[in-house]
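Single chain ahead, written as structure tokens, the form predicted on its own.
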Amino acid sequence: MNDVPATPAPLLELTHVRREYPSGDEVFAALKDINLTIAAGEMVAIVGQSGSGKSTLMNILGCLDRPTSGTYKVSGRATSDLEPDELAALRREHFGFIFQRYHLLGDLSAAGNVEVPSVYAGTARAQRGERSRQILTRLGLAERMGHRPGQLSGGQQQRVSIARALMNGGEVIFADEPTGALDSASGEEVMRILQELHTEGHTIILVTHDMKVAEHAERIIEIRDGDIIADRRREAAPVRAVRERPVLAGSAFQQAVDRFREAFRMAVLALAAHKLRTFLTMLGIIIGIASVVSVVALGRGSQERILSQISTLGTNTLTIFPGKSFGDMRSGKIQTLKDSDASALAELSYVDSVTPSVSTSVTARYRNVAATAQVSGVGGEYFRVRGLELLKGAVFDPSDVRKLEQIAVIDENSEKTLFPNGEEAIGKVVVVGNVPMRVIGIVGTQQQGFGGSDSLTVYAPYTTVMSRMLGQTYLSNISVRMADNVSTDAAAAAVTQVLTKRHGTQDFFISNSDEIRQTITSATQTLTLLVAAIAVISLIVGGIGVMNIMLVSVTERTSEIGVRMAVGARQSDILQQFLIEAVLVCLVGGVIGVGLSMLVGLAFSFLPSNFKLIYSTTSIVAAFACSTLIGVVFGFLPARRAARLDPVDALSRD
């Protein structure tokens, strides 16, 4: 008995596949009841008018779209059950399309657009470049690999188009009107190249309405309004071997820098190539940056300038006061604060300085000149508590104290207001009230709030203001500089103890300058976090500005998301390219945002008040995490939305 050769298992398999399209309020069945099988190795032409159902059902083979109801299965595997990304695997590493409007994308080269698919397949570099180089010589494009689609012919588009689609192997090609857009000498070449790659083992599947280019396979397939109605063969079909993909390479974390290097690549260029949209999608991110940037130094800078102006009043010191508190009627009666008291604190151990005070105001006079003063009866270690600069000559010492000696030390506007000549202060005598005192030494102006001070302050002894001046024993405050290390409550909480003691009752009340500072930050940081608060708003509005030229570009750019789907790129491709373009959008906004903010510092720079802006690197790295966080926030919505479009309506679209 004579051997009967066995029948192929199909390679592709429809059955009872239908494809309806909702048409107003009736459907439309573009595919009706399609039973159909392709073997390996077979040149098959599916033949029909516009209309027929026949790019449908191309789009149905090569896996862009999927029946509404039946069963499609490659290599007997249903494709119903595969996840879009498993359908893209079949595209990327089984199939390769040619389509009609060649669907090359613009922004690369010819050897660029050939290499799409492999980068998706995880191809190594140096392999894909070198197929891609043998693919485009074959096909006689050796010349032109470095042009863009703008600069090549009809025929050599279509070339780039079946090099693209060999890229990978091209078990299976589809060719959606290969001819359609060219010439008949250039329609001629690319049906040769077809042949060749069915004799080599390629199945290849032609989609036409032109019956002399489906005269070119062994197989025609006709069909009409969504039926099937003739399926003949010119001759009989020997059956091929198929041909072997190429062996990819590259290890899994190289094929995924590879994927993220070709994502990054298309993101710059399609942001380069509409410069002004780009630029206006990053002003709201700009300005937002800029905005907290600056707020948080302009924050900074306010709060450093007053803590400076309160170290001026006296840096971790306490002050003394008669009474129970600021504005007590009876603190006037009470007259138990002595020197004693600070002769007593002086010797405590946390104790850096100490000095006791009185004070009174009186009319000063050198010469013919005269000004109302603030006379400050101070002990010697005034100027360290109070962190005063001594300019010129020198201050009292305690010996001075003690002699009650009739030496003053004035502060710089007494000095330009009692010699306004410019003649010699030190040495002088000038009348203070009634009393003749000698100055010794020039200090700087003491600031009296949170300003500058145009008052005119003499220091001297308090025992000589005290006995000369105003005629009394007791003092009007006492002032504790504490020792660097030592916490100013715990120590206030100490000299509560010893003087309570002294006095056998609190009489007294603390003023701790420490608390006016830590006031003054608490005040300024509220304030710089609510205006940084009202500056976030302009990110937020510059976020969806972003957000919504991304989905404007996700419609521009439809065709291009179809192609790379076509190709095999996954849904996560196409997410990672959008999400770049998007973070990269923010990234470069904040830089320039950053920018901006550094020339509004340089511009406070030369300001004649001295006033300038302190930088936080904290606030920087902020800033730019805050503007990728928005392009991740802000990009995931038109992103995804490009992910999950349609692999034949995005084709579909121009």
Contents of the next structure:
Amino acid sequence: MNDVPATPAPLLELTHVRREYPSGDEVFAALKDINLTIAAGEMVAIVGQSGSGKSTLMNILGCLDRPTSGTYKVSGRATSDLEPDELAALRREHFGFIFQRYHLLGDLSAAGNVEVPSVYAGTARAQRGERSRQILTRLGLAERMGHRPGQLSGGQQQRVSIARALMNGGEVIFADEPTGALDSASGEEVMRILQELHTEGHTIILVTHDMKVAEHAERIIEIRDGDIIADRRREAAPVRAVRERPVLAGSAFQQAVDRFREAFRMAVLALAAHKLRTFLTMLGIIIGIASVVSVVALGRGSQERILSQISTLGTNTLTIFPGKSFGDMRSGKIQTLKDSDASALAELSYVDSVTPSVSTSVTARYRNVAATAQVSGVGGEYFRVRGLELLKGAVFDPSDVRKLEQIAVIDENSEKTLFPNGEEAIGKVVVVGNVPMRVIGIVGTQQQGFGGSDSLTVYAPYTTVMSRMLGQTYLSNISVRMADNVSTDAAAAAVTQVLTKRHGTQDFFISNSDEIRQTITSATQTLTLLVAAIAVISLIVGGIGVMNIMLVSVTERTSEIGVRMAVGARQSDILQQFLIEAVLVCLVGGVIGVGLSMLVGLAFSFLPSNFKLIYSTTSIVAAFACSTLIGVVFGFLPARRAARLDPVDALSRD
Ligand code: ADP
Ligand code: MG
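The form predicted in complex with adenosine-5'-diphosphate is what I need now, so please give it after the form predicted on its own.
And the full complex, kicking off with our chain again.
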């Protein structure tokens, strides 16, 4: 279309064009056998009664629709060879459309509507604004540029739509009943503008049922029941083609950014137009994300807590228990773990210190207060090895252990229970089981599992507990603290060797804190994964909600999609717009969901149990990635449905 032909070659050329519509079991031919050529610069009116096939013909000429059979060439190029996006480019760069009911986008201002075609064409922003202002001013709408279509009269709206048709040049302007919805004065005004454009060289194709309107054109094609019945030229006006090419493209990157911005703006406007609906859709995502993030944080919190309890065992300790493993029924009957074993182990070079221990549960009494207490018979190093904090008094030393002293260190819980009136406990004698013991120190309470730290613990020399309380000569277990820089395996092997030799058989097992830590870590991880999987199901349900509402949105906005396609939006532009909408819902839902889960964590921190939710950056980043993914996955189907709509189908729906 850029070369000036010597003889005016046909700009638009239809040969044997037929367009059928299915009608029940039959087909109905809206156009039967149309042969028509239109040269550049002509002003053609297509007239005929309602239902004669005018709009069908115009839609084919405008590349909004394709013929059932026959060929349509634009500038000598067959349109049947063109892909949907190539047709969109043709409409965008060379055509302009004016519809009977204007088809403006209600969410955009007059200037915004006029600029839509140039956004898709990639015109730089400043030039876009400049040009839309020029055109609107020329059409007498300088004062109305910021108005929404709803704030404009019919005549003004139609002038906005003419401006839109001119935005990218509008070499060929298709006007389908442009005056059909207007009063006669506004109609006259529109016709005057079209004629003026014609004299400037625009090719005008005007469809009307009104012969008086058709009289404005120099060539009148009459159509009846899908056939051309007359083709008259009133006068042979000099034909000249418009040479105007105003499309000044920005850089490819800038164009992509502009189109994304347009798609983003439309998505936001669409969401804002249905706030409650948007929120309810989002709610599914909010709940899903909040539960996934909370569950993962809860899992990490509990894991951390259990691990910190284990770490009180010390990182480099081995504990030797009688029996084959935890839960061995016979371990209670095995009485071979002796004090002398502990002494033998203490000789090993691998070993830093050894803490034998026995334990039992008895009643502790002070005056008229009695309570069940856990008695731990331990050595003096126990407190250091386990990291127990000494609050008052002292702990026992090796000579106390040797001499079977009747002394006790009690924990804070025991102090509170046995000395409820805040009496000084140090130096008092409490009866533990049947053994009177003098309290010499108070230590902090050791955490035992979740919130279960109400039990009372009394520590006494293990020798005292064994001989005076239990009358037994064997130990419950022996904790071995390994020397620094000794591998756990080597130490365990040495311990096993020594004890097996002493006992003649391996009737004990060694538990090491690293192993327990690993076991618990993997157990909590498995559990977290399991619960998170359930939470993910709620996310999927949320995603289905998003898909559902997106399908509704596409249906509602079909005619908007049609307009965008008519002015030259690519399929990818439409896809992008709806995909952004879906992703936006999910992403905002994700942000609110993470916020909600933080609130849950805050609520937890006020609960009496000192139980914390631990949020990892990874889980939050994953939540956002996840919600974006849901948006893309569940938004894709509706968005693709929108992008694949046929322009003429989309336009005809209201
Ligand atoms: P006009 O614009 O001249 O009033 P149209 O071109 O819109 O007429 O329609 C011509 C004929 O084709 C009419 O009988 C109409 O019912 C039929 N028609 C138009 N579009 C469709 C369609 N999408 N499906 C079925 N029939 C259609
Ligand atoms: Mg029509």
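So that the term is clear: the rigid core is the largest set of C-alpha atoms that superpose within 1.5 Å between two forms. Note that the coordinates shown come from a computational prediction; the quantities given were computed from them, not determined experimentally. Positions refer to the first chain, counted from 1.
Val358 is among the residues whose C-alpha shifts by 2 Å or more between these two forms once the rigid core is aligned.
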